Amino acid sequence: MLHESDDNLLPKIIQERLPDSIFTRHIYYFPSIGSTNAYAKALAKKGGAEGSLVIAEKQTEGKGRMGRKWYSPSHVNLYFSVIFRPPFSIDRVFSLNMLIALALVDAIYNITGLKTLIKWPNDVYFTGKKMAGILTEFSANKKRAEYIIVGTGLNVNWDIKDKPELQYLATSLIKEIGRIVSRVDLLVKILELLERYYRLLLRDQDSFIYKRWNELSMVIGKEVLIDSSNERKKARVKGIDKNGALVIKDENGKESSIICGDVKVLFPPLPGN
């Protein structure tokens, strides 16, 4: 049986498993940290290299989108952030959300056989409960991204009973499959897939990523309520475009795209197209 002491996310172990990866050249490991994203952002501002990986066993100030807290208990889940420096305009920043979400879903399936889905723009769900969250932050200069930070929190071996108020909202791998999952194996597979997909994105060979993201979406074809920065409206989701934007048709039949916002699925879905 796998024990906690055998599953520390030590840089040496990850580098031995992925010796040639861009994500294992610069690893910053912390038994405890405020936020991996906050550290990665500070590192990026000082010129931290692309692919730099910040890992923590525990976060004391873990955060999600819109300043929400991300519960981050010690030595049971994955908390990590990556620095990217792609030659992207800012309208492509959130395509990296697609990359990490797809890497998470595919790695989870590879390691556990569990089929999870993606909730736009930044969550991985199983049977209506959140299993992972993604936080993307960036800095741009003249409409070009200087750096992009993508942070991830994935519930792996966390006992949901630890937070009864979240039992109807969140889930974990151990709860769903009934056994402990190696966090090292899972992180290595995520990084392996992330690098593969990232290289496709850089070569503009990302049609596979775009297609898979749409196939795995849990909101396409659904009627949703969208809360964005300046409005709240109902719409039907048509798909996700190449840049990670949500393509919607509102109640008046007008199509548009949104790049960020909160989406709540409404039932039943709208009839017709």
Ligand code: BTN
Contents of the next structure:
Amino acid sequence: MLHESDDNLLPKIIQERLPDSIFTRHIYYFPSIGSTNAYAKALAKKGGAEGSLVIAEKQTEGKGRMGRKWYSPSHVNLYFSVIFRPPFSIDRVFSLNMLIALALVDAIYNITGLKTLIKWPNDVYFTGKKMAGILTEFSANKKRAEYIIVGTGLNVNWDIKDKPELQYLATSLIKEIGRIVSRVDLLVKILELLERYYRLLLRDQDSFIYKRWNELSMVIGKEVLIDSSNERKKARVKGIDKNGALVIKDENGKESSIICGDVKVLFPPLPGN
Ligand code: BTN
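For comparison with the form predicted alone, produce the structure of the form predicted together with the named molecule.
Zooming out: every chain and molecule, the one shown earlier first.
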């Protein structure tokens, strides 16, 4: 039986399990930190290498998208950020986002058998509740990405009852499968798949990303409410395009694509659509 205390995310253990990975050459491990993304960003600004991995057992100022906070209790979940320095333009930054979400969904399935879905732009959901979130931050110079930080928070062994206000919005693996999951096994699998998919992306063999994303997306064909750049609109989702943008048809039948924003699925569908 696995106990949470046996399951520290120690760099030595991750390195032993993935000796040749680009993500285990430079691991920065913290029992507690403000935010792994903030640390990785500062590291990247000072020249931190591609693949550098920042892991924490706990965050005191975990950051979510759109200025939100990411609740990060100690030793129960995964909080990690990776520095990427891909040789491509910022137009493809979103592909990286998509890769991480895919690696998460596939690793969760591989380790636990649970089939999760992706909610655009890059959340992992199970039965309408959020299990993981991804925060991407980047710096670009003349359209070329200098560095991209991808930070992931995945709820693993967290007892949701600890935060009643999140009960209807969030979930964790233990809540869904009823047993403790090894965070080390999960992290190792995520990193392994992430590297495999990233190498395909670098070789331009990335069509699988969009295909799988469309298969796994929980918003396709749904009526949604979209909040983006101070605007809120209702629309039906047609799909996700090659740049990771959400392709929508609004109430007047006009098609457009959105690259960032927040989506809420509406029930029931809008009349007349
Ligand atoms: C979201 O709002 O859905 C994104 C959440 C991202 C949380 C992770 S936890 C590790 C990394 N460090 C942070 O401060 N945030 C990301």
